[in-house]
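Shown here is one chain on its own, the form predicted alone, set out as structure tokens.
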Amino acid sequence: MRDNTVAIDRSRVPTALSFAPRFNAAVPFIDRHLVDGRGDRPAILTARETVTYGALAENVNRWGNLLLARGIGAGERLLMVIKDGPEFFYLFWGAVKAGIIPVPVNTLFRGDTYAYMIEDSGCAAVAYSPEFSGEVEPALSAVLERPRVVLALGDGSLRPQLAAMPHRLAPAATRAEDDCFWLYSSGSTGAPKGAVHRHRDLVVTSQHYGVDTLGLRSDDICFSEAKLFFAYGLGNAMSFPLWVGGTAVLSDARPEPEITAALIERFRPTLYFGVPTLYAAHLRSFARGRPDFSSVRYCVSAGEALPAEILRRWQEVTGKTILDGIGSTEALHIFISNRPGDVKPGSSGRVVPGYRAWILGENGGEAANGTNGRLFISGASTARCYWNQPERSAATMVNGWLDTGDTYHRDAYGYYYYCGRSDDMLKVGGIWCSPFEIEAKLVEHPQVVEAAVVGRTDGDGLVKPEAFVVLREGAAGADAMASELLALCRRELAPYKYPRWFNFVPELPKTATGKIQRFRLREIGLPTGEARAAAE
């Protein structure tokens, strides 16, 4: 086998990928492309300029040769503050290129966070968009020590320094197993985790979900609404594309129907990415007009568990259905999902080729169908660790397997139902109840577009449900709403399983990738007393 090389032997069931000894990410991914004759198709589009595969490679190469001449050495780390946009995979890719190892981070962090970040990696580098110096400034004079770089993409002297780099460079003599870049974790709680992942966990994700599970080609458009500083959005919008040989939409703003459906009817899309507030955002805007999805082949969900209904009415009023599935920054990108022509609503699919699932009872071995366990996950794609943090490291990647975290059952057809984050599970009247489940159920009436269950200690010290609801415009009032849902939960589930308390509210509080952060609805206080009335 040839140097930076990948068999992919498809006779095999899932694809059976073998890397060569010496193997460099950012060949297959960027190189690939000139060598197989695409330099001059489309790699990136955005609302100011459309970059080529041949102009994509030069930039990368410019790039990758600008860290190296700035002496960040092989194994240093390249903190990334980067806007969507072609300079985000210039970076990324020409680190990766250079033996340099990129660690893209959420752009919507604040000071002291970056602050963390830049201490706890111990980056040779710092690179950021112009807009966010406000916060990445002040971080860089408050560490004790500051990077040897500084790559502010707003400073004038940057193009004509790159203009003067080489525009050839050869990779890094890097394995396939070695580190290649990072992805900050943090959950909905605690301090950002470094998941480190290797040069081949771009193309596992690549090859059996973007491949072998959505049946991407080189004639798709990826528009991901989730953006690339985590994994999701990096899939999505960089390394699926990449992989073979499409193009990827980019945009820097922030996801808004509005703006959707614009880049929607400019860009034609084959695959649209979101989360589902997205979908629910959207669909409250329809009401307003309706985007034209009809370049559109499959709509994909993840960062939260689609409910059924959203799903339902998506379908409804767009004709085209949601792939829901469940990934992590852990895993980098989705392990389960429904797929095309095999939907099961209200789950989160089937495991995805190249993976396997194993759910942990609480008896210590694994759960029978329907019952309910902790989710573990084994693949290719998993990070070798968590830099830094060999406790955690030691809890979270067990002997080969990752423990989400996440709260799963499996039916008798190998179908996966979320039930919730372990740690937010209610234990109701000594028996565990799922949030979700809930969530789900509030979300079938008409008049409601989101909610979220966690527990409340009542006046006995007894933990019941809470609910919190964002309504459609023009809603009924609190009051005979929450009388509404109030039957609807009765009707149709267990007694202790209703929620006792109903909040209305206009959002939910969202991580950067859409997941609910319960734990700040745990710190709200209690409803008013007419809406608490209304529920016992």
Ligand code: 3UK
Second form
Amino acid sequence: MRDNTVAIDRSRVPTALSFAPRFNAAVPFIDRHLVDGRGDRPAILTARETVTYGALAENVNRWGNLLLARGIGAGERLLMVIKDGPEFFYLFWGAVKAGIIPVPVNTLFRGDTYAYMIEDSGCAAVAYSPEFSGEVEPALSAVLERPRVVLALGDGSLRPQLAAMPHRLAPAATRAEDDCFWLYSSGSTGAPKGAVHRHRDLVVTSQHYGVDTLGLRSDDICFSEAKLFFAYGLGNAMSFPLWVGGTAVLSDARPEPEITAALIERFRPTLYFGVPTLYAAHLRSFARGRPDFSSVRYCVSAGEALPAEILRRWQEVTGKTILDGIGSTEALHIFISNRPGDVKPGSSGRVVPGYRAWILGENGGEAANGTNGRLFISGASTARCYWNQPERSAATMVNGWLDTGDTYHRDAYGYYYYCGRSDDMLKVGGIWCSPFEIEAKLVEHPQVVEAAVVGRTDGDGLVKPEAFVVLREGAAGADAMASELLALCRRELAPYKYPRWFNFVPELPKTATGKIQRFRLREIGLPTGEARAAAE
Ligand code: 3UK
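Would you mind generating the form predicted in complex with the named molecule now that we have the form predicted alone?
Next comes the full complex, this chain leading.
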């Protein structure tokens, strides 16, 4: 095999992939399209510009050269707090091509989380979009060791430097197994963990899920409401379209039904990627006018379970189906999924080619069909480890299997059914939300003695945080306290993490050893006669 090629063996099922001894992912995802004569085709569409594959490749080279010229070495990390747009692609692929490790992070985080990530990753460089300077700049001042290079995008100061950079760049001599990029994943306790992904992981997800499962083609236009910093969005709107020579629609606007509708009507995507909370929001907005979804071939949902009722209503109103699939940051993308012509409402679907799934039962062996257990998966896209976390890596990545932390059962036909998490973590709008983080924020209020947060299902069948709070004697009334606590959470936590309901209770249910029994709060709900206030 020549350098930098991927061979796809279709004579075997599931599809087998093999890589040349030297392999840099920027070659098949970016440079290959020029060799294939696709230089004039659109790679990216935004409200402001169209970027062709030719322009993309040139910009990737200039940005990669800029990173090298600033002294960032191969294997060093570049933390990216970057909004969705062409620059995200240029930085990500410029780094990858130069052998530098891009670490795109959630742009909704607060300064303290960025400070943690700068220190944890030991990144040599931080790049950020101007919108996030209010959180990133204080983080840069707070860290023990300031990264050597700081790239503030957006003020135009980089433009002359970029223009002066060579428009050619030889790909760093990496292997398919080498570290390529990281994505941070949140856990139930403690700080986020950097999941270390390899060059090959992007190929595996794009081929096995993008092509073999979704049937992606070069005339597809992909629009993802999940942003690029999520593993879900990174595949949907970057690696998948780039793998097939298709087109990505990028927008830095908030994911809101009216804004999305306008983008869909303007760019006419053929694949639409959302999360259940957004499908529910769209359905509500249809009362005010229905967008034209006629260009869309398939809608995809992930991040949290898609309630069968939302799928049913969506099919009824739009005539389009939604393919629900479960993925994770550690697996990089979706490994169990419904597929075109094979949709089982209320199920996550069947195992994606290239992956294996295994449900650990209570007896320590494989769970029988219909019996709940803990879902493990294996496949060639799973993270090598968590950065600097040997214990947590060993606990999660076991003999080539990844512990998803999800409770699942499967039926006799191979369909998998989600039955909740095996820890206390919540998925809110498809994004991780730790109850402990919200509790810690609530107890910062001087009138709060203690607090517990659990997930409660709303009218759409989707989980949102609910708080149970014990107040000091003499504290203000329930409504006043609810609005104060709500303001505190909205001000100091990521925007989706505030409790939607507050319950004020005289005490929290605890075990003999003093541990809060969250399961009892979930099961019994609000003890009668206690004060309750809705935050919305
Ligand atoms: C939950 C689901 C039920 C589940 C992701 C697609 O969500 C993604 O990654 P995260 O690391 O979270 C992983 C966890 O989220 N989950 C995701 N999808 C579903 N639960 N049904 C679903 N369809 O708890 C899982 O362990 O944020 C999704 C592609 C890439 C991703 N990273």
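Residue numbers count along the first chain shown, from 1. Note that the coordinates shown come from a computational prediction; the quantities given were computed from them, not determined experimentally.
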message: Just want to know which of T371, S422, T270, T50 is the hinge point between the rigid parts that rotate between the two forms.
response: S422
